[in-house]
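This document opens with one chain alone, in structure tokens, the form predicted on its own.
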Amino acid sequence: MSFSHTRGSARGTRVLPAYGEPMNICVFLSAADLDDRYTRPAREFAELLGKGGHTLVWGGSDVGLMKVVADGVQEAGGRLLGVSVDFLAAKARVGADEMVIARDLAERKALLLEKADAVVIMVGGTGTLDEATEILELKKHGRTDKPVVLLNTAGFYDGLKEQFRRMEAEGFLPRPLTELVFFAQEPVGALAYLEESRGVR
């Protein structure tokens, strides 16, 4: 494992990967413990980019549904490619193949968003929303083309998806929510829409 303290930037777009080429899939989740309802469709997902031979780029922590993940991802062949932050250093995962320690939330959220090609947003709390919201502004604002899903595992995303829609019906959008976020109910449709729009398949 790679271990580091760095600092970057989500400004400006990654060139795509070549056709063919795995992707480094960045997941925004908690890293609470959680039931089963929200667990098992977490780890199929992870279980799916493993196979599909894809680099987890994630929070970095090894406690709650992030360790889910991780497991997941790592006991399928996948890579992990964790961004802590500082305070939470002592919670990073030992076993992952790089992991870098950011300064701060801040940072850590652009070294996330640097570093991935796609991203996936989980279930998950107010840290999770945040991270959520800086990539789809971004993208409102055409910093970014990165494909971005939300998994609305077990419904827990219908409400916020019923207050884009309004957001796009009432003109607080520039661009259509299409453009923004693709919505996704199961794991499966989450990895084919990314797979699809770099290309892979």
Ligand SMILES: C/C(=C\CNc1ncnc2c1ncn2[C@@H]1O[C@H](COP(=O)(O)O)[C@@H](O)[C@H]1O)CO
Contents of the next structure:
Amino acid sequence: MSFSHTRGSARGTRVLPAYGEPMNICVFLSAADLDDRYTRPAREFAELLGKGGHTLVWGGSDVGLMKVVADGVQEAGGRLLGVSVDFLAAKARVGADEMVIARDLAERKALLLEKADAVVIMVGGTGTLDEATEILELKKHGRTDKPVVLLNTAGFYDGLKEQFRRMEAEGFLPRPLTELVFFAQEPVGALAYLEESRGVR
Ligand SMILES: C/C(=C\CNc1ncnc2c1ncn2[C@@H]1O[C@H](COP(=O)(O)O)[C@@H](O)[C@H]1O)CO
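In place of the form predicted on its own, the structure of the form predicted in complex with the named molecule is requested.
Entire complex below, previous chain first.
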């Protein structure tokens, strides 16, 4: 495993993989221990990701749903690229292919997005919501065009979807909602969207 701390602000820019090539897929998701309603689809998505030869880019911790997905990706043959943060470095997963330690949460978010070709938002709490709104805000301002999927497991994000639709209908969004985020009901639909959108960008 390679392990590095960040220094300064010089960072490389990712060259997007061509259609059919493996991607770096950043997943934002809960650090909590959850029941089967949420762990089953998370495991299913992890397996698809690993079997597709993709790399999981995630928050680096070995807890809750974050661990479920990291385990699933690794077992299915995918790579793990963690971006932890200084104050959680002791909790970082041992055995990831790469682990970067950011100085603070803001830098971690920037690194997670920088290293990703695409983003999937799974069920989560305030941490996940914070990460999700960061990428959506960047997309809103045209600062990135990376595809974003919201995996709406067990209707967890029905309320958020409703709120986004209201924002769009009442003029709060300068871009159509469909350009910001794709809502997937199932893991297979989430990955299919990412793989297809890579071919047309
Ligand atoms: C080991 C313990 C806590 C570890 N907690 C976290 N580790 C890594 N990343 C985290 C942690 N908590 C939040 N994150 C980031 O936010 C998302 C999850 O937050 P949520 O509030 O649970 O939705 C996740 O994507 C991470 O990037 C306790 O000792």
